[in-house]
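First, one chain by itself in structure tokens, the form predicted alone.
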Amino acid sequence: MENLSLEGALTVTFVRSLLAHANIVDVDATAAEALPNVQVMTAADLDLGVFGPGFPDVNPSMGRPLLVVDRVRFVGDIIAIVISDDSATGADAAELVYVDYDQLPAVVSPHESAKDEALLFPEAGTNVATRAGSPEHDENLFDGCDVVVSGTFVSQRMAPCPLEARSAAAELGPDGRITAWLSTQTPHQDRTALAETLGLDPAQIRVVGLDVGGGFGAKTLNVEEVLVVWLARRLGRPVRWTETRSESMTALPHGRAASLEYTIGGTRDGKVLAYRLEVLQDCGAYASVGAVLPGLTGLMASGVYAIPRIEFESRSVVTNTTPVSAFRGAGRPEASQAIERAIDTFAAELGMDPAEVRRRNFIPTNAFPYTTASHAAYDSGDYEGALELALRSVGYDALRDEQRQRRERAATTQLGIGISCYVEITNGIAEIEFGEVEITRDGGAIVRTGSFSHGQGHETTFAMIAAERLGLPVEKVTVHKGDTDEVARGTGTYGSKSTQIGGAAARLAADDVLEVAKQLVGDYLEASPADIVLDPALGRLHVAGAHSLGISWADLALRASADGRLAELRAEHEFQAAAPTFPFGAHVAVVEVDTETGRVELRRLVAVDDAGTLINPLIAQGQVHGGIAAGVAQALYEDFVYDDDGNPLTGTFVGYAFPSSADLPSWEAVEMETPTPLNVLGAKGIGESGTIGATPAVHNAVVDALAPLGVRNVDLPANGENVWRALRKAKA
């Protein structure tokens, strides 16, 4: 938002806590306000309530104040606002704001938090924000099981690290309306939340979503954006704020941060009979979206397997760390990581090939629609087909031969082959999306969508959908999104739901426009609208059986405009699917592990990702590529770490590792399409599938490479130090 031309705009700089847990004794802004044109505000100046948590089952006392009132709860908590004419002055002034702290013990580990010995919210009487599932264990769950194995692992905390940090600006118009330019994935939802927080009617607010530079689920409305909009109203001047990279690392909500314990049991011939999953979720300092994500983990606990008995329990606890929210996959990767690690552990105990154990437990292709024991209603799938395609593509038997030869000669560099068969949920709460199609004066079309594109390629995909229905060249279709004044309604983009509901809404709106067009052409040609058909190759509507009696879109728009009827060629549609969709796939990873140093090199990754009908395979492949990169990053690189006092140890790119393109092989993406019956396109989501499939595949591959050395698990990220530690533990 720094490039927006806003005359007289003020700059916001936030004074953030340097301690993870402390009472605020005093805030002295005297020195800061001695600088020219500097003003400092604290919680005493605000007339706003608490932000969140916003979920009915989450402890309401654990919401986040927009500015700290009396206690900071993580390094990065906002204590004061500095308003200045420019960012340099703001940074200088923020350094001069003196904060007197009374430090409190920090609670960093979710396991320690769960003991309730040091409370973040004393008035709550507990650190547990919410629970899901049942704490009562069925003592007979594993009856009839010949083999029962257990394991624990941590789906580690990750920072979203978008290419562009957040930025926001707001301006009060002469009519009293606020325009907010936000780095967001959800413009319409942000307008509603801003109105509720500020006590305004939504019509008084316009939200414009510009280029985001990467969102990954983290860029939805947060306290900083609310404060920017509030300040613009309060001061009557334009206000802007741009996050520093350090702020982005410590204040933009984090992802994952879940500890998972699994127990799986079955027969000696490889049939799984029962599965228990227990999750301890770290919410960070304030309970928000992160607190409820284990609900999705529990829903997807069964994975692609027909497991008769499943038991799930989760607790979400607050800690003195950055709040946790959605991050690419949001609760579903954890489910896949758990069940795929469990299946491999079970196979190892049986001495069976992990591919064969999977084959014996897949939900059959002819069983769909299928409801799992964890109450997920899968729409369509071919799980065995996806695995067989992946195994053929990677050359599985030859790889196992190579692995066997290396093991026989006790090679220093061992080969590991990891399999991950996953299913995930997209459009998880079956939301509504808005679409509108309008024919323009030149015979082109405009698609307006409540979905929001920040790198997913909606501008191409949605244009293709409308163009195909109307018989127009795709370049004649323009997609508009992200401006709440131009697009009537919308939910935005997250949860891999855009094409299946936003694209479907655009498709249905195009169908409605086509029907109106047939009425108009019938009027002009003095024919029955029922006899008018579209020649999609020529973009021409004509009388059936009389091709010469027709009108092109350009001619129709011209005639309708002259007659004052062009507005009739505009239709809107809201689409709501009856249920979520469930994309699926199979990934096979091949790694080499240096057993002396712990170094891991990813040699290959073959990915079969089935998202139903692919409107644009190139865009779908791009989503898979980006998703796999994020999944591999969790498997081998990323880990956000705090010390015992809650100080971030990986708050810069110097200490926080993530892979560049030079660190990764070229993915081998293999297409497969199993349409869903739940929308007219047959499309499911694709944006997060690569992430969900990749992490357990690579993780399993590393453990597989080290299995002859007695290693049964490697902590994530499974590289370097963690591999070395696992080897040392196995030798001991």
Given for the second form:
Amino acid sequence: MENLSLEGALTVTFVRSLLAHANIVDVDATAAEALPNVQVMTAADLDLGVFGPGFPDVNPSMGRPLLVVDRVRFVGDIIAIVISDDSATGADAAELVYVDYDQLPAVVSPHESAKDEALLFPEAGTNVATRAGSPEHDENLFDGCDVVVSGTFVSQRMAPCPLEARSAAAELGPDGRITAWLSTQTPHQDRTALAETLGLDPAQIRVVGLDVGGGFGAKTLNVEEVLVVWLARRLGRPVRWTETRSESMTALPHGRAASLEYTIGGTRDGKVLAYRLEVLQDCGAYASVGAVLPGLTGLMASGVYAIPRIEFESRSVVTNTTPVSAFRGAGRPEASQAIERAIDTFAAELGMDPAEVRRRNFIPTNAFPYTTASHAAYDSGDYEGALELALRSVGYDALRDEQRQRRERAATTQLGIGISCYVEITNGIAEIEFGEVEITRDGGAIVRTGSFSHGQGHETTFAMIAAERLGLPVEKVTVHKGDTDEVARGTGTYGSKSTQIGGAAARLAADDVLEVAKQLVGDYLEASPADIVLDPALGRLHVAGAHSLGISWADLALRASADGRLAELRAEHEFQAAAPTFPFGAHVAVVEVDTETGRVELRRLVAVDDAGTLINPLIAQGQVHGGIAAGVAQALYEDFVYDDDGNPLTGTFVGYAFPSSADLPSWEAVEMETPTPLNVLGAKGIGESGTIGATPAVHNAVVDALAPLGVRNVDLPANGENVWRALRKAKA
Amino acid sequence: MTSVALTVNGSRCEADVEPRQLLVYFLRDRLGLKGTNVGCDTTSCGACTVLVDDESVKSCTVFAVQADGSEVTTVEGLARGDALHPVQQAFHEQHALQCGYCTPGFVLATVSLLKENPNPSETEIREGLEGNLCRCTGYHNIVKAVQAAARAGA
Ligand code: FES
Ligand code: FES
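Any chance you could show the form predicted in complex with the partner chain after that form predicted alone?
In what comes next, the whole complex appears, and the chain from above leads the way.
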């Protein structure tokens, strides 16, 4: 995105708060503005409202001002904008903007926040942004249970860390229209949101998503992009902004940050009868996507198990930290982490093999479609099949033998085996997606998709889908995306929905084009269109039963262009999914834990991920690999930490434990395909499954390794320090 | 301003640079070689890796003046005509890139790794590329690509 050349563009640098919570007494930009061609703007220059929260049930007073008005609420909150000729001057000038703060006590812990003692938004009268589920406890929930166990853990805050930090640029055209180049996952939605925030007609805005270096849920329109676009209009000059990594670590929304408390009960023979899950979600300083993540956690609370009674309750509270949004999994990892820890805790209490407890509670394969007690309507699945495949692949029994031997000789390095069976929801709000296919003059095809891609390879996958329907070689199909002037409508990429709706729309548009082509060929060959068929192997349309009476795509395109009828070879299709889909799988992790130092080494991770029909297995596996790495990163390494005053302690790549290749093993991914009936492709989402499956498998493995030493839980990330603490606690 | 003379991707270039200019910005902004990316500001990610006199170097961490008199290779200098460098070819074939932002750095780090150790084990690959971060691939296919490139004698 930084590679975009924009003649005469001014550089934007944000002056960000150094304190987590303070009233702003004064902002003095005199020294900064003394630098050549530097201009500084604050909220007083701004004629815009607040940004968000954007969800009906979230406290409306907890939206984010585009520029801080009188109070900063996290380290990184934007106080002023510096406009300069280049970034070096911008950085110098930003340091010369003097901010006079009146410091307020910082609320860093969500548990403290929930007490409503110090308020971030006094006018709201509370720190609670929203609630989900029911606060009412059923006294009889665990009736009939022989065993009831509970536990708590924190699904810790993570920084999404796309390798390309964000960038934005905007330019006002001579026609008064504005073009915004954004490092985003959602160009069309950004256009709509920009129009709303800036009070413009969407037709006045063109959003272009260029090559984007990763997003993972975090790269949707945010205040920075709105300000860049606003500035380009206000100044009448092109402007651009690229964040530094250290800026990104606190300015780009974080993920997870949920405290979970579970109680599970069942019979002595391992049948789960009831489950209760409570979530305290940290929204960060302003309530946006993060506030509503627990809704997904609650929906997916039941996991892969047939649990007769489930209670769920969540509160989302604001704290003086970076706002929380979606990150790879967004609300569903928390559900899996909780139920999978709960099942293991229950199994440990019963002294039963955790694989066996899972078998006794799976939703049976013949029960689909199946609606859980937490109200999710699963489309298709074979949970037991996934687990058995994973156990076979890893060599479960042999590993348990090795574990037994190490336990018997009280080896210092213990072996841990962790299982996680998961189901997750993709295309969670059953969205619509746009696809268009056009035959080009040279007999190839262009697919225009409302979806987006920032590394997921949809350019290839969607080209394969259309090529297959049209009998074209895949190289003859190009995919266009991300430019709202070229692609009529779209929703973008998030929630693992792209192939199942964007891919389906591309396929249906290709089918529509084929129908129009048959009309045209019918005209040319003086045959009924109903008699025209496609020979997919040759990419030729011919009269059924008469191979010689036909025409290739290339000749058809040539002839149609000569006749001025090429434009007919074009079709749009909007695909509306009837419901979300539910990919599932089973992961088994094998770890070695040094019981003296706490050091954990992940030896193996076998992952069975079933996302329905795979279009491009190579790309799908790539998604699984990256997903697993993010899941393992949460299980063993990453944690975004603040001190008690709300200062970030992990605000650079030096402090934040982003794992490198040396920290991770190769993955053993095993394919399984159970198609969904919900779209023509049979495809479900794959982008987040690996993450959702991996964290609990590794977490359970570490606890399993330490079980003989009396350890019942290890805090995430289960790194040397946390393992060591858990060991100490168990000894005490 | 200080004058520097260096060879970049086989071409001689002489320029006056500010002493504080980092090599990566010299390559990107002065020479227009935008293949070298910047992913951090703490010498942690390796997205900016280039070869200086055949050794991999994080170009965000050296000043342009320090490269005076050296031979610099960026990702743009690897392909021979239309033919990708064997390491690039291996990354392509093994699907070792998703968003591609980390890729130029990984490719150059690999070129340098294989020069030092033409037949690395998986552990040696993982440790050798420790200075490069990728958020998309989970490293699995990157390791496979390095192995494939080693087999191809890159
Ligand atoms: S940009 Fe050079 S190491 Fe990250
Ligand atoms: S491919 Fe995206 S960071 Fe490596």
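In this text, rigid core is short for the largest set of C-alphas that superpose within 1.5 Å between two forms. All of these numbers come straight from a predicted model, not from anything done at the bench. Positions refer to the first chain, counted from 1. Residues that one form lacks are left out of the comparison.
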Open item on the list: Tell me which consecutive stretches, at least 3 residues long, show Cα shifts of 2 angstroms or more between these two forms after the core superposition.
Closed with: 1-5
